[in-house]
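First, one chain by itself: the form predicted alone, in structure tokens.
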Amino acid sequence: MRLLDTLWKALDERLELAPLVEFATHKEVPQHRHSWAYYFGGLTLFFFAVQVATGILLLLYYRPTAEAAFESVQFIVTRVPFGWLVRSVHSWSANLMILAAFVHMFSVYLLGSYAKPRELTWWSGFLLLGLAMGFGFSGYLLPWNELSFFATRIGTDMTSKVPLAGPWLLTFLRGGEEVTGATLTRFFGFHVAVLPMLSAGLLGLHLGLIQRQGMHVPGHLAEEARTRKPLRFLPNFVLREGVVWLFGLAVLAALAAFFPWELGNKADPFASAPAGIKPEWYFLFMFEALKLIPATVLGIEGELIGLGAFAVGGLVWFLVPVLDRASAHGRRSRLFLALGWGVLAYLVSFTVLSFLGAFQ
């Protein structure tokens, strides 16, 4: 204990540490019926740190090159002891990751938490969440096996309909014509390095103001959050999450154990795209919803449509916060309660129905 208090003296010297703890230990986070929605986005982080940990242990095998990507995560899988976990938990958590990042994004949507003054908080999460899935697609084709670079051939390709910039962007995102050894080494260079230093900073900032403002309470439920007594965030709150966490290592590692990642075979450039290909479940609802569109409509490209249309659509979720002005007044537009409910059952309904096959 001695040797722990020198050792705490002798930070708060140097960093100032006391004001921190102080703000932790009288923190208080609201107790009310919906209070449940306050641990996926711990939940989240701490997949993202999973992420991080079993991403460092495969980097000491990894090879991005075209030649030796596949036979070096074969390697890992079959020879490293315990690689084929490793493998399976980093495969796994980006999953879940992007999962609880959709449950919080919806969750602090349909509650209103995005009203005046969290807008920068609402963006800086939207951010994240389209980070996320950039991790998931880069890192997709890392493996180099057959599904994954068709898969990214379709999608590299979608980005060829943007008008004006189509075409660069294709060569950007590709570093060439087609999907090539540059391309690997493109990705593995925008997972490794580019995506995680442009998270740090976001997420740095997204925590940062989740802990200037603290927890939101929906206008409809104030007065009950007034009547029970809130929750101390230390230790109460962070027991409670460590509690959310252990859940969460519990599926991860049921899920990496008994549904060990596969491999597949290794991808050749030169022959077809197999039959149904399709990429991750977090893309389903676009790519289910592009085949449904004609081939042209009044004379215009379908996919450009199509594409077009979710741009839009992202750009009103994004906006949401200075478009339902009845937020700012602790009140919530039925328009957009509606609109969020709708995208969520749009969402579901499409990717569950993908995976039935009720779009072959």
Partner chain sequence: MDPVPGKSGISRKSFVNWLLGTSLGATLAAALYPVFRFVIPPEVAEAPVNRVLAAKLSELPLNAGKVFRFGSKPGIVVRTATGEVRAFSAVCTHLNCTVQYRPDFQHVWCACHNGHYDLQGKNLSGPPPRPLEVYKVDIAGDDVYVTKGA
Contents of the next structure:
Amino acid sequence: MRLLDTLWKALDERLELAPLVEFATHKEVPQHRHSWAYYFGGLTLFFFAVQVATGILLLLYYRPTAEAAFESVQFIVTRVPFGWLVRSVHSWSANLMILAAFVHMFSVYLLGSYAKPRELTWWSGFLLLGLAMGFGFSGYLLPWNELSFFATRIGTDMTSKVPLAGPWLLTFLRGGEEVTGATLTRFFGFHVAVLPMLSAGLLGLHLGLIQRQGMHVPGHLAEEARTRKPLRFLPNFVLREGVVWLFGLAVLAALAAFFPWELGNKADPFASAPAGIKPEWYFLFMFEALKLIPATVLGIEGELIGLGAFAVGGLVWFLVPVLDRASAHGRRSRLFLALGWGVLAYLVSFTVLSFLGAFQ
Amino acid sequence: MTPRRPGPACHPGNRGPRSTNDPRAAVVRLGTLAIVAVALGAAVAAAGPLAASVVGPPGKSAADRCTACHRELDEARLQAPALAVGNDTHHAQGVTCAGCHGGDPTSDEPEVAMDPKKGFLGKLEPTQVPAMCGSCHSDASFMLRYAPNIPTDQLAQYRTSKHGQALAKGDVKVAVCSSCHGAHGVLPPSDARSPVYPSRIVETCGACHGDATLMARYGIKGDELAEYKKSVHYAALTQKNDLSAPTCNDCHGSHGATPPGISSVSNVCGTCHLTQRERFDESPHKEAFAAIEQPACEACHSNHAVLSPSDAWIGVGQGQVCGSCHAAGDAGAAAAESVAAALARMHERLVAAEARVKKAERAGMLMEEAQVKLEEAHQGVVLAQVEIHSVDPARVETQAKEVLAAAGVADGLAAAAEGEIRFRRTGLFVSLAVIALAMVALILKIRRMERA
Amino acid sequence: MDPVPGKSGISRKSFVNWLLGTSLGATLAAALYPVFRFVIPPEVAEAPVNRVLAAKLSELPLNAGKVFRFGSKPGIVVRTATGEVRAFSAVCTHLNCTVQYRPDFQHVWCACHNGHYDLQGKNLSGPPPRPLEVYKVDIAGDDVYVTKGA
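So the form predicted alone is up there; where is the form predicted together with the partner chain?
Following is the full complex, with the preceding chain placed first.
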């Protein structure tokens, strides 16, 4: 204990850390009936940390070439001690991270927390979710198995529909005309270098903004928050978050051990696509909706219209702090609240229906 | 490689009779005379020797006036041959229309070109065809110049065939050369478009042999084609594209097509299925079958509809093959029973071991060793199935023991893998308990802290 | 809630602290143990690629063959009577039995149905429908390496 104290004193003397601790202990987290929502950002962060740790471990054995990728993952899950666990945790944690991020995003949206002055937090969060999905998409290909190979073929093919830049984008993503070993190498680069770098920067910004601006209290809960004693960030809120993290760890361990992530068969670029090719679940809402659009609508390619609609939808979602003018004045817009519930209903219903096989 | 004789014949422009000291020319002339003698009798005098304008030097496409003219004709019957010769291997090798039909291929005048006095034969009668084709194809030294790698005994074989014998008796319904190879547009048998390419032979023979009414005249059932299509051989040919899989001609012969006799069936099958034949020859069945004039392989496996053999065939019960000679209670039935039991035991254990290994594999376990053992067991099953032909239960049993041992090892490895999975689950439960405990402790801590 | 503050309160507090420390320590250990195990590579230190050490040249006399393992599938390396080393898949193309080298025939033979393959892997006679897959052979000193798909 004395050693720790000495260390702390030495550091504090040089870096002036005391004000930071001071800040953290004085920082308060308001309490109201929806304050559960404050824990999901932290949970997402926890899964992200797990991803970084397990990702680095996998890097010790993984080989990003078409010849060796599948074999190296097979080697990890069958021969390396606890390799099955590390790989399974990495796959499950990726999915849980995206799930937690979605919950976080919708709770923020529905509580109107994106409102001025927190536009930057919303935007950085939006981009972080985009990066997370990029992690998912690029990471899905890395084991180089049948499913991932064909899902990537379909997924990258969509970019070719983008007007003007389509062919360029397709070649950029695939590293050629087709999904080949070149695609694998580049996706590996995105997955372990480009995306982590961007994520680290954005994540720093996102967290910094939250610490700077404090938690948002929705207008209709302000009264309740005033009457209830707020939680001190340190240690009360942090310890509670710790319980949530432990719960997340338990779920992760249970999933990884009981439902080990399957490896499937090695990708064969010349084989015909196996039946039931589906992307990761968080792309299903897009995948299934695009399938529902007729091949051509008013002489325009249906898929192009669908992608256009998603682009416009994404832009509206992104710009919601600006578009929802009432929010800046602390008022809730019924229209944007309805939009939020509508989008949530669409995402959940399409994803669930897709799992139930309703779109076959 | 046989050194080729310099070809003295067929000098371009030499349209006159060849010098009689050229042996090849003499043979060709004799051959031609022979055909015409068979075919037309009196018209022999009209047939001239084959001139350079009729059969050109090898490797050079034939140039004649016949195709130029016939291509322009309106009547499809007369136009079609001229259009078809574009792909014709003979035409490509310098054989003009006159090579088979006679006449003068250099003349633009129909009266001159198709002058019977110049040997013009018109449409060949079926009876004329074999000898016509044989006039070149039976001439070894002639064929050496054009296609040195093909045999020259087709005509000789054909004469021994059922088709050839019937033709000799004047039956013109039987197959002649052109029935299978085509007349105009003949392709080498190695060409996938040829009607005698392995995968197309069934349909080619089937054109006649699939016609039950026609076949009834010859006392043939006519269901051979349909039966053959049920066979493993047909499946190998068409589904696995295994061109070495037997089709009609591999057992019946091509030119000498005839049904294999009772004593030769096992020879025919044994050319590919050597080991089974060897076991059969060692078995008491060999002499027993011969004594009752029972064909060997065919007795159990059928002839055309050679089905994928099943272990369930063994026994004297309903639908089992041994029952056609043996009856319950005799020594054969007892042997069959013990062979069947050994096979069943093997399969049961192997299927169980496979399922268990597969399950462990799906759970993410490395089952390479077990897979090797399963391969070994599979190989043992194949060998045991070969031993069935020896009809000696002891030999099957020896193989079965090896299969059971290999399957047992695989099963043991799968059991070990299952143990490892259980161990992982236990480990998980322990860590879940630890995590739960930490959660409880943390909650207690928070409650204490906040109460204070 | 505590009816008697003081001693029992203190002991409960220290119990909670002990429980918290122990259980968090155990959780950390449970998370770190697999990590420490993971970073140490297994005996076979490399992910299998398409290459394997099939035999030692010194253990392979003239006119002999040896079956080796390519993952779970067998391969066969053959030293011909003239000293050349060749390698093939040992899986017979007929019914997947493991083939062997027959010094008396001086070629590859499958015992199951008497299939014969020549020293180029080509099916000579018997039921095999296709040639054996040919592997590339590299000899480094005494080591015979066999590469698949090259």
